[in-house]
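Taking the form predicted alone, here's one chain by itself in structure tokens.
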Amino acid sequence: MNNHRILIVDDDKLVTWSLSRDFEREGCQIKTVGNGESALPALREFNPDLILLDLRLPGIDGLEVLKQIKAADSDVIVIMMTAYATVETAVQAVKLGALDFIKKPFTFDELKIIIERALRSRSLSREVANLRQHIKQKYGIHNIIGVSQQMQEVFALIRKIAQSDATTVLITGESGTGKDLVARAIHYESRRAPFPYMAINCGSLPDTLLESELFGHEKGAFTDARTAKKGLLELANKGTVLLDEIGDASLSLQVKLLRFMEEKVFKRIGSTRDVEVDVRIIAATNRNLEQLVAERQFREDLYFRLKVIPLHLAPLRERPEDIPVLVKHFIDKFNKEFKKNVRQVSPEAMKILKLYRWPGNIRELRNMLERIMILENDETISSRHLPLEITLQAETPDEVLPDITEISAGTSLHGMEKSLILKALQSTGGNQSRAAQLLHISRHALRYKMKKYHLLE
């Protein structure tokens, strides 16, 4: 309890003397006022992290006291003492904001108890209390970058689902598109912050441990379950689950999965009781349902039932706008991460990022930064920092290629092949790599064909 500050609100002098003398002992600041009217002064002026209030005190009783007490910082501790306790006013007390309840007489050692075990509950509920605002602030919807006409829409539908009671979304969009960023950003930003967020990958487990994982499962419902195990669904009461790749999940478990959604209740393996929750369901994959479902590899009512508010994510390569504030995003959080100081990206290096495709999306363009600036020191990505594969296509093979209607009567394939390689060669430098790369052929079937040409020195 050592430098704790106690305000102690009783008429009892003794009382007041004699806890006092034994908390300075303690190492604890203290205050004490012998009434209700004194007590909100007191409040302001000492600031208290834990405050004694007697039951009986002259003027305002000690429940009027704490009603005021609470309303001006619900924070703050409280500790009711009488010497006239019923279960009646103990309840009151409590529903008022009173954390626990002693009876007079009570010892030192009875009250140093109730006191160290408040503390402590208080400092674990601000320690959740501030990893749940860390955990907002990391996946908050600030948190995804865009500043595109499609990321714009984006935003707003996040909002909208957020502060609906919607509970089943469907999130589309190519891999590394940033599909759990917006699941984590629905739940964060929503009333079911404080609850759980659950995800799991429909397409990484084998059926039978993907239900048990999902639904749960009873003591003995197969031959290692030892012990009766909750599943996401039963965890993440009034929070979210993010089914992740549902276009893997099997026409089994698209089944039960629909009745759980239809219905909100589940079975656990094994049990006939049946359990029900309260979660938003959110779906997503990168593959196409609609065509999924035209092969009857996906269940059309699952479909529908799923896609009650579809939100798409495009790719990459359809918001080029975006890739310079996602590049600079980027450079923030690897310079700080890795102790760099990486300024900007050169105009050269810029557009020939924004020429690529990104088949990777968002993904590919974090991990080739993150790799940059682990390997280089530079203050400045440049052209020549990128990796061949992204700086070729840039230079894409329609640059390289003749236009067939310059191709003039009696031009020979030999000669156009000849004609094909030179362009390469002079678009790349001389470089051999990447000219390869350029006419989708290796490296020695390009040397080959140069020696055929008289092409090497």
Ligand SMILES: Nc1ncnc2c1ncn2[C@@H]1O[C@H](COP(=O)(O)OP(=O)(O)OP(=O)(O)O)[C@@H](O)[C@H]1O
Contents of the next structure:
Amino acid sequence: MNNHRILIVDDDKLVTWSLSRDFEREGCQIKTVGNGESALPALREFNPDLILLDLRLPGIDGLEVLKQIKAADSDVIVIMMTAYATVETAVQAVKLGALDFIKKPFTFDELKIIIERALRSRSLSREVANLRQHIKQKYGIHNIIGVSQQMQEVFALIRKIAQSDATTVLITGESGTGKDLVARAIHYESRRAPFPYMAINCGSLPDTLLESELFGHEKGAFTDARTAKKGLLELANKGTVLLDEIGDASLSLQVKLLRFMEEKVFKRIGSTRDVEVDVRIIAATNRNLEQLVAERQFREDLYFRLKVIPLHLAPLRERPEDIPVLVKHFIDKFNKEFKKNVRQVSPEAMKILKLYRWPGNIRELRNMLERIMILENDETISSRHLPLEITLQAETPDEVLPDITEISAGTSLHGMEKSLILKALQSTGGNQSRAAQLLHISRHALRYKMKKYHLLE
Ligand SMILES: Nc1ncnc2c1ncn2[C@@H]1O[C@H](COP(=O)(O)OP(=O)(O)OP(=O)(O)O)[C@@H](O)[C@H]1O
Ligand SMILES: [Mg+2]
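Based on the form predicted alone presented above, generate the structure block for the form predicted together with this ligand.
First the chain shown before, then all remaining chains and molecules of the complex.
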């Protein structure tokens, strides 16, 4: 109880006097006022942690004072005291923001228990608020890095979706483009944030297991169902569920998902009762759903239901201007994690990173930097730190390769081979080993062919 600042609002002099004495013995700082009119100025001047407020006061009554106090400082703990407590007034006071109620006459020990409980619940709710803030920092929109036009549009869309509460979203994009990250950000930026975010991979489990994970089951629904179990959709009530790899969902699961999305109800396996929940569905896939629809592997009605709001993440190679900021982001992150001191990437290495095609997108970039930073201790990441496949591909941008679709009359295979070898040699500045690597042949084979085409002096 030490050191708390307590404001007592009561017109009963005996009560305020004896409470003050008891609290001061406990090491608290006390201020007392005798009516509601003085409560607000005292709140401002004294800035208490807790207010003990009598319900019956001369002038404005306790409930009205409570309202004013909460309007001025929604954070302060208020405990009501009264000799005339009725259930209704108690309920009303709690609705107005009082944390608890104590009936007069009471002993100081009784009051202490209530106060300690109030303080504990306050510190718990602060802790929850802190954790929430922390999670939001970790998973919120600010963790998504990007300066490109494409990403600016993604940020705007995430904000819009987060505000519009219930809509289904379909996130598409190649592997490693940040679909998970975006789904989480939508959840944590929305008013659903205090409620669960859950993800399930639609291709990861056999059908029956997957359905029981999602929809839950009743006791005895199948051999292993010894007890009833809630599914993800129920557990995530009021929150968000990510249906990851939706393109891998079986046709039977697709039917059930469609029904759920249209009617917001589902049945647990082995039950005939409809369960109603309020969750936002986000679906993600790196497959081409339209094509799956054409191949009759994906239901068209479900596809249309999902793509009401489509959010596409462009592959990293289409937005190379994001590479420097992403690199900086990951270097900062791994510097902290591995206690390293990498300061920069050399201009030459950065050029290579921007030319590379990143089939694994941001995940590949991240993993590459992680590997380099675990292994190396230099302050600068230069091109010699980069993996060979990255430097090689960056050195042969697509346009260097001959366009073999344009085979005109008179093109011979020999001619093609010769010009390919020439191009490879040109792009490596005559370096035969590298040219051989580019062409995926041995240096010996390259020299043999060069001799054959009279390319060796
Ligand atoms: N814009 C970004 N800013 C920062 N980190 C990102 C960004 N995009 C992706 N990442 C990181 O890249 C990795 C892969 O992202 P994520 O798991 O979201 O990809 P995905 O699209 O879901 O891939 P998959 O299709 O394989 O499931 C994660 O570590 C994620 O934090
Ligand atoms: Mg993913």
